[in-house]
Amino acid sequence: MNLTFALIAFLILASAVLAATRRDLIHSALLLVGNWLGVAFFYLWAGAEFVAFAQALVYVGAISMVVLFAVLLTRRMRTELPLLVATRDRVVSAVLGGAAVFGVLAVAVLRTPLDTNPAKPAGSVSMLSLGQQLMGPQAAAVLIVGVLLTVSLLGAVVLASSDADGKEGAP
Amino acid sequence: MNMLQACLLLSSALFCIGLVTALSRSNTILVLLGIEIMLNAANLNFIAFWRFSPAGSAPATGVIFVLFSIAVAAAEAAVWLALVIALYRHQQNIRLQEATRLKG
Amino acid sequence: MNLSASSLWLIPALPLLAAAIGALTPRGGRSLASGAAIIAMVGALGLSVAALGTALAHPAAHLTDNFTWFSIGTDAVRLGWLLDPLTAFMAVMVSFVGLLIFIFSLGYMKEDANFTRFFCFLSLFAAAMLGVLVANSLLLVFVCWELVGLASYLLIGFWFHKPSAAAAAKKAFITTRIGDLGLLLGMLWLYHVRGTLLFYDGGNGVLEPSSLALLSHGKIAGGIALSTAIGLLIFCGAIGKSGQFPLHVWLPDAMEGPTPVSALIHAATMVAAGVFLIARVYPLMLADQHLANVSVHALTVVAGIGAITALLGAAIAVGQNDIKRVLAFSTVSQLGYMMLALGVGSWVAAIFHLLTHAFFKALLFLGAGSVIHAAHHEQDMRRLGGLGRRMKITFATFAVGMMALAGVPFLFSGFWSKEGILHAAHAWPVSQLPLIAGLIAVVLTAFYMTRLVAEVFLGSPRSDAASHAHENSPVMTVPLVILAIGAVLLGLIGTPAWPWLQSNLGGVVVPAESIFEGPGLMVLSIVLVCLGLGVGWALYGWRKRRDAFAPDPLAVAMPGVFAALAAKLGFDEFYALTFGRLNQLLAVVADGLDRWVWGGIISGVAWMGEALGTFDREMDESGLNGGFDAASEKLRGVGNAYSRAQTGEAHGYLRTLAVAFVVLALLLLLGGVL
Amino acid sequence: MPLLSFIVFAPWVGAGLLAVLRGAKPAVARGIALAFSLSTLVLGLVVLAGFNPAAPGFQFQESAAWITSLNVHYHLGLDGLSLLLVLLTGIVGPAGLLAAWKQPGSPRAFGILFLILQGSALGVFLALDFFHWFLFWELSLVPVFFLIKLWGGAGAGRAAYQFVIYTLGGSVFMLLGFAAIFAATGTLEFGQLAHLSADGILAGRLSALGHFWPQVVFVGVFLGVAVKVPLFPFHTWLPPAYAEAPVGVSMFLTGVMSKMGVYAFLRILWPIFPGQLHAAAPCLLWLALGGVVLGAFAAMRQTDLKRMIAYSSINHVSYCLLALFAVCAATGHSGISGPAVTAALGGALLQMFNHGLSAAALFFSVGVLESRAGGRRGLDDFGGVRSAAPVFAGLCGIAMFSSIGLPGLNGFVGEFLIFRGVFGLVPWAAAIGCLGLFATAFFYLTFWQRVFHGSRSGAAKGEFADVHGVERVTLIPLIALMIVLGVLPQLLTGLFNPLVTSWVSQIALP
């Protein structure tokens, strides 16, 4: 345990918890940005600089914008309705479920004898070797991801514009 | 408890927060944000295992996997934005519990 | 006047050019089309006479001019022009008779709306026929031969709005095409064996000695020499075109065309082509004569077919009531004579008869045309009568033609040419049957021609048309007079006393003895002619027919025979019943094969696919589904329960997932796996 | 300059242009389609000018590596045979478009489909590598399907499906056959395959896969080609397809597309599988004779004029196959007659061109009749048309007599040479084939007599205009060409004489 890790962990968890509990969507979204930044710091701390930049770029830069768009486009729902009885039940059951999952996971993590070598941490990957990996052995995957991006983009466009004339879709 | 386990616990906690968010909130956007959190938790695991795995195993696989995961997340985000908008068009709100038309 | 072989092509080219002009002239340009046609014929006649001069200057020579039509691979398909006395005499005859018929047509077709088209077709007809004459290649002969067929098709069906004319045209084309297929096969065979179709090519032609020796040495199955087989196949073409038995059926129907066309077909062009072709390839037909160990000689078949045709045609002519049909069957009969002459070895006699026949038959047809024109297209001789007083020139010229055809002695050309044939038949060592057939036909010919003249020109008119008939204009009568003069004079150049034509045709001097063996046969044939004339006069001339409905005296005397003859011995019906049926049957079979067998296999395969699908579905539904249905009825309750779990609530699903995960992980943890 | 690529792709460029010009007026669309269709003729004449008629091999070759991993080359080349067919396409294509000039429906869509079809056909005639050859071959089906289905008559849908399924079915076998060849040899280049076949390597390699493979592959490729030609009895798709297609398309189908099959026989099947063809020839001769004789007799029974001409098309194309199979049957015999082989092959090539002309003209004539009679085209729907429309009757009559094989018109030379060759190789086949000649004359004259002769009746009873305007422009060049080629066949034979000679020299090898 070192201090940096503790700080990062705190940032991540605190922002996540706050985001999960805020009423105002905008606040939640902004807190989540903090959460994602924390994750990026974690990557940086772990020596994966490139991933950290990617995380910052994609999540902080792009997905947060998407979230904001979504919020603004559906702004009648900026704040949630008051808690109803049924909703409160759900919150309780959710917290219970989450706790159970965490318990199980924590037990599993702690009970597992993980063979690690913290004394000799794997050296950080250079950009060059990463690029060579991506363009070499992983080229197929890169291509597939490219296709996936394209397809999902198209799909998104289709979904969003499916009934642009405002007509009701299928009943 | 070594460093790896700490990292794994962190990611477990983050995952559960995400799960609770997704389960408890009725706003579709927030549900999806919860899912994003869970995704990030999974990514944390990759990096942790990569960072603390014994030297000599696959050099950069974890990093590359996370990169792809981020890319997929970006794609996913685009799709869910569209979904949210479509949902909003259909029912004039984005409460997830009301989107039950496809029930059996 | 001389004309070399290399400019021989001008003879058919001139009428062809006229035909092209006629084809491109609009309907109004009557004088242009007819003028071009007649000028072209005059030109062709002039060139033919010039060619005759050249040919007579080089007796026994075959002047040729060969050229390459096109090349295929390394082979060249060669054609050529040929000038010899046979070509020259025939060309002069065709262009002269043709010219007279053209002139006659000016008057005859005056009122027709398609006047220009008529002259176009006539010119094409003449061009094609002249092409047959000047060709030095069997292929070129075939090309022109088919064009003759086309022209005859167009002309016989000239009044195409009449269904009978359209049918007759088709019949003529199809019937002659059957013969032409034989010719085609013979030609292919010859081409295959010899590699050329040129008749004369400086020693390499198919009719030259080296080739003939090769052809007569080859044997095919059944002891038939190669040359015999090829010769007989070529003869098939002649059978079709010259209206020989058994393909003579188209010739009488061809009367549906305008009368000048009948004259052209029957006298100068189409039917003469067959006789000419055999005369042209005569060396080939003769090639097997010296062979002893063959089962059949080509010429024997020719003689047999000729004898049958001569007899048959003359007999059927007796029973006809239509002027043109009588003349048509007389043509069949006379062509039989020519074939007979060819068969018994005297092609010179055949060509002599062909030339004289061309004149008097053209004369007779044009005379008949003159009658028909005057009598407003009344052709039934029972409804004519008494025209001799009204149409004196026509009557006189027609009588000349009739006597020439009947073979009235000494003065008329037909007598001399027919005598030549009878003498040749008598001298034939193989059999005397052709002679007997020929002699019987002599009687019949004299008889039916007497009948024709008596019915048409003597007695009293038996219809309005006949009683109002009057002589035609000079444009129609002058050709008649010229032809009548020709019909008389032409005989003089081929008499035994001065066999000029015979000597010049063959290129060797013919001594009189070889065509005239003494007066015995001649006396016999004169007696027979007189017998025919006498019986005819007794039956038709002495007691004149009273009205159109009086029965024919012959029909009274021998009703069965007359009915059979009037029905043309039932050839048409017989062919319709056999070959027509066969043709139909083949068509039905071919169509049925397509519709039912091949189509059936296809739809069978489709049906099988469908059946398989049905079977599969049935199996699924009754067999498998039956069991499944029962099972699934029970499962349905479970399914309903499951479906209730499908709330559509995303939260619920996610929660279930989480709980399930916890349970699973707990199980694993407790189980000690993790 | 890649002249051959221009020839192939110019029609496609035209199709693309039409596709882009969405708002083009009908007249403009027709004009563009016609212009690009005529490009084939123009470029064909340019090629003709630069063509060396004395050389037997391929000229104007273009070759470029395309898919190196599959050893596929983009390879175009032209010899006398291809040139003949390119010129034919250049004549029949525009004529087909002109025949559709006044047709209802969108001329733009028709033009696009027609030009795609024309380009594919040209590709088939010029490609020398199986890969893109097959692409062109199959691609031609698509526009035909839509042309028949969208512009055809009452039974068009069924006819179009039948056509496509039938030919596609044949092609599948061909594709499988070539897949096996590729697996065995690693090349799809026609020239190389022919060499391999001549050296006996191909058969050896295929046998290595299994002793029955050479036969299986042959049958597969054969089926694909036989359906396309079509060889009797694979012809049942043809009458409905030709009859239901709009006239312009029928013209193209019979004029060009049936030649694709014969072309494939000559370019692919014959050089690559000479041994198997020789072994199968006695049987194939009967099939070709079946097409010649039964095709003609079946035509006699048809009352639909287009079906009648469709059957006559089967008859005429079968003559080409008859010649080819006779050559195959005689190959290897010691006494084989060189001139006969020359005549048979040359005649088959001439016949391809001549039949294309005359059948296209006849379909066009039926189209004229159909347009006057409001879509009726039965044998009994007309009568005495010659009185009403003498010029039309004359032109149609010339086309008909050309098809009958009258000397002086183009049809005769090809048929004479075919019969001359077949007689020299397999005499009995020529004798039986003569029956087809007879039957052809019979049904054509019946057609002529019923429709043109007699008194005016049926559709010809009332107003019946003679050919005019566009119709004359279409028909008269075709007819003029028939006469010219009938008198001067050297114009065509000069193009392919060296080719035929080289074929013959290859056969003559013991």
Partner chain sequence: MNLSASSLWLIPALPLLAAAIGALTPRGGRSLASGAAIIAMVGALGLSVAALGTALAHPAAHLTDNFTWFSIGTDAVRLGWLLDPLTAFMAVMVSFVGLLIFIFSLGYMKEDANFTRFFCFLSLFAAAMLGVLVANSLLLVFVCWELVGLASYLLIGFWFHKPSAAAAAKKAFITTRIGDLGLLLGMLWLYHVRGTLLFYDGGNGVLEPSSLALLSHGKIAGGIALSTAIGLLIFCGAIGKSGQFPLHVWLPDAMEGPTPVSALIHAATMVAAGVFLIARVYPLMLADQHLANVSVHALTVVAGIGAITALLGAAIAVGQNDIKRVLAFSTVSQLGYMMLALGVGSWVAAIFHLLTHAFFKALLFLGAGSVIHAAHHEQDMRRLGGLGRRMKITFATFAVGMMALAGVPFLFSGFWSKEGILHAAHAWPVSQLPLIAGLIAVVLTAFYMTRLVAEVFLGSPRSDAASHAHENSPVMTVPLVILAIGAVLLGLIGTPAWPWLQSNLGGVVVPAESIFEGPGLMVLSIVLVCLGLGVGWALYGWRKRRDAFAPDPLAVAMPGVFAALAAKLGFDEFYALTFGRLNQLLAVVADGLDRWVWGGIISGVAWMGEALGTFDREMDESGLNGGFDAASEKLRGVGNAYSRAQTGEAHGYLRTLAVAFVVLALLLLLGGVL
Second form
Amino acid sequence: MNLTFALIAFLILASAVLAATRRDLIHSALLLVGNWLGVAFFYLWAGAEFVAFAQALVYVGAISMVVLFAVLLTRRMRTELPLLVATRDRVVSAVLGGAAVFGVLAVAVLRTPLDTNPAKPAGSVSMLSLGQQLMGPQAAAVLIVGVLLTVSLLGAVVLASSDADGKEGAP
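If the structure you just shared is the form predicted in complex with the partner chain, then what does the corresponding form predicted on its own look like?
Coming up is the bare chain, nothing alongside it.
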């Protein structure tokens, strides 16, 4: 195994495990930024420069900011949050769900041929043709995604401006 690949995999897995085990949402969101950056490094290592750039731009830049704003704007005081007891049913369902996801991923990885020297090279796509696709036939989809992200951020602001009784706060 390549040392670079091992370091990238360690970065991705370590940041994901740390993000899942932290109790502070801000720390978890920042660790997810590290995870997304690791995925971008993987794409760069695999030779998909444009996908790496898109990963860094969209996830590390935009989505991480939306997540951080949503967490910061919708946070309640810790005294207002009810403490949930970890019941046996919740633990069993979490373990079964994790095992199911692991099983699907393991089967997908084991059935994927890992041929590093393909017989025919994949078709190359130029930046010009990709830009023409995004701003031509796919322009509506790009605009819809932008509107959805904006609406979700505005929803976080509305939720943050209401007090515990559900009434709107003072402007």
